[in-house]
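Here's a solo chain for you in structure tokens, the form predicted on its own.
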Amino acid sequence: MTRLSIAALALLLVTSEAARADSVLVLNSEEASYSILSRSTRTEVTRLPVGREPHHLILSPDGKEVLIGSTATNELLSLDIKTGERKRVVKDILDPYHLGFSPDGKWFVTAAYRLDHVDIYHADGFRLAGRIFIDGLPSHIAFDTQSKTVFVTLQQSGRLAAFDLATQTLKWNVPVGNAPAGVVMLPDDKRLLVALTGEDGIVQIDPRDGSVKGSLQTGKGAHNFFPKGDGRHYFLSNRVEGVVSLIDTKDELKVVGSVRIPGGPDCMDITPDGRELWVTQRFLRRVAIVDVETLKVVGNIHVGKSPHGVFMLKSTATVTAGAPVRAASTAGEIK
């Protein structure tokens, strides 16, 4: 091979792998696709059929693969961290609306919004350890910080349930108010924040018992959670407000921010500099672009029916310390 050959193919090399850590992928859970976007562009690339009902995904531990999970078709696709290429397909998992790994990567948790129950999974090579039936509705998950016991919220019973992840036991179901959705434990390991989909806020939750501590007013629909990244504050989806609240969570919880986007504003994701705030809005098959600095919408980007989860593709897999579980809810009524 000649120099100027070698030259040429370093070249397309370093290009490929900058188109590459330029995108961003997000679910179309309607149409059971997934779109690729560029960052820099403001474009959708592509656009690919994955299973049924993509709603959630989720970082693997080693940062190396991102899962979708396809509810109707019982499997988990796999892409890689850094091209966003298809790595393998992970049957026989049942109806994975909501999944997470605990943060020791441990334990894969699934939430069967359809089939009402908390599989609890070995995270190597996805061996069942216990599955819990339970009505409700169960939805959204997170972990504690020890990774001894996960969370999930019951949308159509208003109440939280918290599981031992070693024995695979129910600890302790509690209401704790109208269809909660969201749920993140924040890095004190001492606070849940649950968002109240069916109410106007969100409610903070002592993770020892599910007692209430404390409530906000955010927007109508309150929804989802994500953190801005320094550890105190949240960002906050309010489906129905049309609204993403900035939340300080340092002492007592209060809003410090907002932006209106319009359409259902569900999942969220940052771009690895900080700067902006993707968006997924449900009802409007686009995405909205927020600086995080001046929180202003600066861009939008149609993509498919539904989008979803939506997640940064990067060249050197990050994960932000005390990150809720990447995903939001499904489009209808209330999911």
Contents of the next structure:
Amino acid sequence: MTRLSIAALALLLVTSEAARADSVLVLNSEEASYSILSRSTRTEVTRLPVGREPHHLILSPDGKEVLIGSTATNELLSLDIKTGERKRVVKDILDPYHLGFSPDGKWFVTAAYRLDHVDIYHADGFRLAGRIFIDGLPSHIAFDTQSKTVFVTLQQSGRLAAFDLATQTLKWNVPVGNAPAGVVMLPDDKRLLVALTGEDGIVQIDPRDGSVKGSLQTGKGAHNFFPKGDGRHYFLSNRVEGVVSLIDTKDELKVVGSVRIPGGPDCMDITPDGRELWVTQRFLRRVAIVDVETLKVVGNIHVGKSPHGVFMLKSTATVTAGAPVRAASTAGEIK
Amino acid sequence: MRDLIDLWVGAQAWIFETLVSPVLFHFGLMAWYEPGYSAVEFVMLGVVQIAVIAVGMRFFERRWPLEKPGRDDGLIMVDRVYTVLNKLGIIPLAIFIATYPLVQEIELLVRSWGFAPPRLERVLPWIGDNDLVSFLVYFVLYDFAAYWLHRGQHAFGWWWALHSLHHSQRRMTVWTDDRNHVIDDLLITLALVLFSQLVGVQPGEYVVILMVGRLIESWSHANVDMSFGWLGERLLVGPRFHRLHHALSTPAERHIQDHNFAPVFPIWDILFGTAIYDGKTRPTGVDDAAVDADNGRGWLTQQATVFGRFVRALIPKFRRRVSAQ
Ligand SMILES: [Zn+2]
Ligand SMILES: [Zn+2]
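Next up, the form predicted in complex with its partner chain, please; the one we just looked at was the form predicted on its own.
Complete assembly follows, chain above in first position.
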């Protein structure tokens, strides 16, 4: 079968009821498109243009749409959660490189990587509450479980900054290591993990004052986290090493497993049944599918140039208003 | 096709992860991680371009040469140096480093105003969703800008002082296209990069436009008497069309070089009244002893002397002082 007929067939499937919960979205950051993949057939169904330099995407608090940060066009592009089709545009969101909603769904925060500012919006209507200019390439964000604080890594200056959401003011700004990227708050709300892309591991930070409490060697270019879903284990992509590590956070931080994923592994998502981890391989223009139990690569799907954010569309039945929301691809484990 | 892309991307990733990435990581240059990966592709594309020129295009030049081998053949050597320096990314890298801070400043300033480039798929949804058509639209826009820049190179004295280096070659070949002064390269690159950002060309598309465009331009300098046919000649710039732009001016045709400016699509010359299709073959070069003196010089000497020419054209006072001596 030709690629075209597969695409045509798959397009029919995508719009059908059955396929809704079966789709996966991948942002091809360098060609301004997104791919819709089929989970069951492990094929690319279609590829559609979207904004400019799209990097990350998240679920809206009401669970009805997926929002893509189109950095170069200063807007959020929303896709229908059921079909993956383009729905509406939220304008005047400057350089939304990394983005997230606070767990209570009240705040929406973006890290403007190129423009050096962190923007805090009232999620309702995307009204800007405060814009804080901060040097050093703000790259990734995470929230505390109480929706009081947002944490932002500053890639160039090697720092982590904490902002009070209600007052939009800086709480602290501390050095953590070379090129920090992904950041995640553990469910106990007492430990922050920060991946150091310029080094070979992660550090554990005290969210109260930013003090470094520990570190763990994982692999060169430690970059981004994704929760396994049990509130305890986290996957971590190591871009330079070409490895995804599985970290146990129960007591002492430990690496309890790893899988080789070449090609600069970046963002991740897990299938709703929790059995497969999907990882974007930026340099290889592919998505790798990893069996979560055996930590073996069980499949590969070709996508577009420099695939970055990845997102599983779930059936609407599993998403309810006020359900856990999260920062793009660095979901905190929120009960 | 899929296998070919796999092979290409596999090679790019291997070169990057084996040679480039460890160096960037070691020196703490992780901010250059993604650009470094693109740079590998740029160099790989350069190798392909050189191969296409040296094997494919040279085949036609050897088989059906327009100008038979002669005493000026030695002049071509330096053009090969230009081609290799450009295609392998040595000059582009220098230009990138030199212009990066400025391009960044402009881009960030414009972005902080909230300006967003228009998107084809938003303006024309049915067209914008088609990869090939969308690519062609951006290519045509890009070429439009390149056409006007080329007219600028001929219109301003200081710019012609630089661009005349490209025209001074008496033996046009598939190697001639990259024969430009580095400042000229820098100005053109800067203008085209800013223009591309303004109209919303994607980085991925930009690379392909550059690759396809430059190959067509290399071919348009070939020493062959070939064309794409009556219609083809009006759709795409070929050797016959561009040779006229390099023609040596004569008392009868003093402004012959002010025609056929288009880099890739002749439509611009047709639209703006600068096209000539007369099928005549003319000798090429520049009717100016000072410019013609570029011939026989090496790369470095050409760069230095043309820089002097540029400075004198740019600063009238300096020009007067020099001529008074
Ligand atoms: Zn010219
Ligand atoms: Zn030329």
